[in-house]
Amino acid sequence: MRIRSFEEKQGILYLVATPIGNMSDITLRAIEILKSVDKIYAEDTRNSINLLKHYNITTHLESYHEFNQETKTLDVVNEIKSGLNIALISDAGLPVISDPGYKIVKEARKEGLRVSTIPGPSAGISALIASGIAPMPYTFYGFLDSKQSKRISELNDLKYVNHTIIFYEAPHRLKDTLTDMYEVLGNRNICIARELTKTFEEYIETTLSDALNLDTLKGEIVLILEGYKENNDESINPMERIDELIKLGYKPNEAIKETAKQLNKDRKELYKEYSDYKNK
């Protein structure tokens, strides 16, 4: 299905980026769209009303958040089908990314409705480019699970990702998350970015081990974590590495292939070694 965003037909859903800290970090086009649409849906109307008042935007505002999205999604889609132009915003940055909105986009696409992005600030990308850690390739992960057992399982799945990973984290969980990262992933470089574009913006370039000694941090936090790097340590046992990957869910052939890649070994020779090892 191909949909041209600016062909005149039914209504349209605009995904509008809002400031992540500094109120001035909004595009002229975003202001124009928010003034022109029929309705704005916001994650938290109490926060969004301040932005709208600041830019003299009087468009009708309603809430759309994780607690009402199951009932409201089809209402919003039906409004677009009826010809209304709708804007969706989150508290800060881009909607859909670690914020409500995916369900609306998915349903709108299924119905062949127009969806268009009004780009702007993104906390994850903003932190990445200023972190000093390799910007490409990268994986945006967002929030790890709040439960430690699930968080550790997620980190184990990410253990051998060999490129930069972007996480979001709440300040009250930061210490626990950094501790789990250190215990599961080992010591790595990390940049902790907080309060981006605000008065107290700060970047802390450190290692996971040193980060455990930091004082309590407040505000919105982004973690830019260095990817896995093979240190070519001869003490690494390839057989144990293969078994570890299998425990993480790899099929034996996939685990052998990945281990050969990580340790710069011949895959066929490693397969034979592993077969001999298992048959002992």
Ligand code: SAM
Contents of the next structure:
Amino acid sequence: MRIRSFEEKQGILYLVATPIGNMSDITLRAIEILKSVDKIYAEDTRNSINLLKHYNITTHLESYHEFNQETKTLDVVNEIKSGLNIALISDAGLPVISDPGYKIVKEARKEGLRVSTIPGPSAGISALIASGIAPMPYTFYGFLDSKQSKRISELNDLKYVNHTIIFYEAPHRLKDTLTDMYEVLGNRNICIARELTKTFEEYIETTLSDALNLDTLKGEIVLILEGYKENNDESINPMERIDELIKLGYKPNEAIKETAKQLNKDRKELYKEYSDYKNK
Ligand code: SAM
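Please show me the structure of the same protein in the form predicted in complex with this ligand, now that we have looked at it in the form predicted on its own.
Complete assembly follows, chain above in first position.
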């Protein structure tokens, strides 16, 4: 089905980007659209009202969130069908991206209705371009599961993805997530992008192993993680690295496990290699 967004007819869904922190990060077109539509659906009306007031937008506001989307989706689609122009916004950034909206888009498209994007900031892609980690190819993952067993299984599925991966994470889960990443994926470069566009914006360029020693971080966080790489660094001799760790007080098994992680090597193979090396 081919649908032109700029046809002269009534009834359209606009997906409107809003700021991810700094109120000024909104486009002129977003403001125009929010002023001109019949109704705005927002994830949290109490939060969005501040933005709307700031820009003198007086359009009628209703809620559309994770917990009412099952019932509300059909209402919204029927409103568009009846000729209303509707805007959907979320608390920050692009609606639909780790935020509600996909269900309406899917239903509206199924019904042959017009859906149009009003682009603007999104935390993940904004963090990616400033991270210093290869911007392409990338995989946007969003939030890992909050349950550790599921999170570990998700990370296992991502283990050999050789794209940069974008994650969102809540500050109170950061330490656990970084620990699980290190355990499952081994050592990798990571950029922790915090509080983007706000007063305490910060980028921490580090590795997973060093990130585990960071003090507690607050605020909103995006993790830009380097993708899987075959370890081709010939300058590091795995046998010597294991011996070094043993000298530092690691038990041989732990030293092998740690070296396998640091050099992205298979632990069992490394174990065999090390015992051959020792029995020479
Ligand atoms: N729809 C949003 C987008 O387009 O980026 C994402 C919404 S998601 C529910 C919220 C998460 O996005 C936060 O937990 C954090 O991981 C990330 N985020 C949002 N704003 C951010 C900011 N200013 N700095 C860093 N991360 C941010």
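Since this is a predicted model, take the numbers as computed values, not measurements. Positions refer to the first chain, counted from 1. Just so we're on the same page, rigid core means the largest C-alpha set that superposes within 1.5 Å between forms.
K.L.:
I want to check Ala260: does it shift between these two forms by 2 Å or more at the Cα, with the core superposed?
P.N.:
Yes, its C-alpha moves 2 Å or more.
K.L.:
Superposing on the rigid core, is the CA of Ala42 displaced by 2 Å or more between these two forms?
P.N.:
The answer is no; the displacement is under 2 Å.
K.L.:
On a core-based superposition, does Ile246 travel 2 Å or more at its Cα between these two forms?
P.N.:
Shift of 2 Å or more: yes.
K.L.:
If you line up the core, how far does the Cα of Tyr271 move between these two forms, in Å?
P.N.:
Here the C-alpha difference is 23.5 Å.
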